[in-house]
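Consider the single chain below, provided in structure tokens and representing the form predicted alone.
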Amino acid sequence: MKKTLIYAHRGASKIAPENTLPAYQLASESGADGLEIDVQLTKDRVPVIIHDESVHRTTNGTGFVQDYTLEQMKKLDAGSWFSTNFSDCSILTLDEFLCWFQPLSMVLNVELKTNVIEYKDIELIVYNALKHHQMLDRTVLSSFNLNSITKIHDIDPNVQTAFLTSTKRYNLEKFAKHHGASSLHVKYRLLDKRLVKQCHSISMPIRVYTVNRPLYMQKCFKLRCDGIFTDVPHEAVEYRQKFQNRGD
């Protein structure tokens, strides 16, 4: 039976500051079969790595990212304000994260942040810096902005897609295969057995998000959806071994 892929979510974010090296190297560390991560652009369009637009909530700076050259960004302490102990990191460039990531036997989820900022031509950036790196064929591109996408899917339509979502909608996995996403990202209290037969009857594979709780993944598991999105990877990783070791 196919397992349910666990995927860090911003790295181990529960135990280091998210979208920061050592988040991900703990994910790595922990079992986790991928790693997502969040990309905008710096005023230099640069893709970095952080979720927020702006970047007070993780950072000691103030405004937003795409204000920031990638010099500016780089100044900025991206770990204190989650503990003293990591007061050393700093946003990483996408292209420097690729580097690390590229040796390793994970697979790729990056989440376009265009939801709130249309950022000119992030599709296209990002597509080139996989293909650079040769990671195309482990990687999902998702967003919350179907415009996104749609360029994703005309730039390249073999590119693994997944449209996020936190709404119903009736026939939400034709709604996003229409718009070219070739898989489904939804929020845990979209699902249920009706969504993931759906999706699977037309082969689009359903990964659920942010999934924390033991009771939570357990029905992932049992629902056999492709994926998880965790806070949590290494308790992940423990309890989806439990699962299968009572054969369920």
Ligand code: G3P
The other form holds:
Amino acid sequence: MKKTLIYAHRGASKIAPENTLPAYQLASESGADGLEIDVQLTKDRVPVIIHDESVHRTTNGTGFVQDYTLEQMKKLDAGSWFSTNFSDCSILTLDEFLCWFQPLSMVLNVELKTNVIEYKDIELIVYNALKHHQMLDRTVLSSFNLNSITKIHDIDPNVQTAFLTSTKRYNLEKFAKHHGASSLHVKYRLLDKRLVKQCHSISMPIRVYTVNRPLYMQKCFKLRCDGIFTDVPHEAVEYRQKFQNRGD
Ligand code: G3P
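The structure above corresponds to the form predicted alone; please give the structure of the form predicted together with the named molecule next.
Full assembly next; the chain just shown is listed first.
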């Protein structure tokens, strides 16, 4: 029986600032199977790892990512908002992240943050970076924006894509497939036995976000979801082990 993969959501984001190198380093040491990163584009069109369109919440800056050049972006402190222990953290470029990640034997989920701002050509820019780092075979590219999914599918129909959604819809898995998605990433509250069965009946992996509570993890493991995204990868790995030992 295939196990449910554990993806560290923005890294080990409960114990280090999200989407920074320390968060990813800690997650890589946790025994998690994969990491999840969020990508946006700077003014000079460099893919950088940050969740929000604005730098306000997770740095000491203000304004939008798209209005910063990479040089300006690199000057921001991306750790002190979380704890002064992380005051030397800067925002990572996708290239820096992939150089670090490539030698690890983990899988990757890149979320294209195109649901608010449709960064021109972000799909091709990110695809080319993944190709350059020989990462295409162990990466899932996801987005809440179906246009991004369709664009990636058009660039390379063999690349793994996922439609991200928190909205219930009739025949969700078929809808996602129709737009070029090879998998489905759903908010936990959408998860039920029927949806997992429907996805698996068309060989579509289903992964669930953001799963931090043991009870919710248990439901995902029990239903044989293909993956979960969690802020607490260390706990999820331990909990999955316990679950497997019980033989449920
Ligand atoms: O990719 C799963 C999860 O990251 C989606 O939600 O808001 O964290 O981007 P959000």
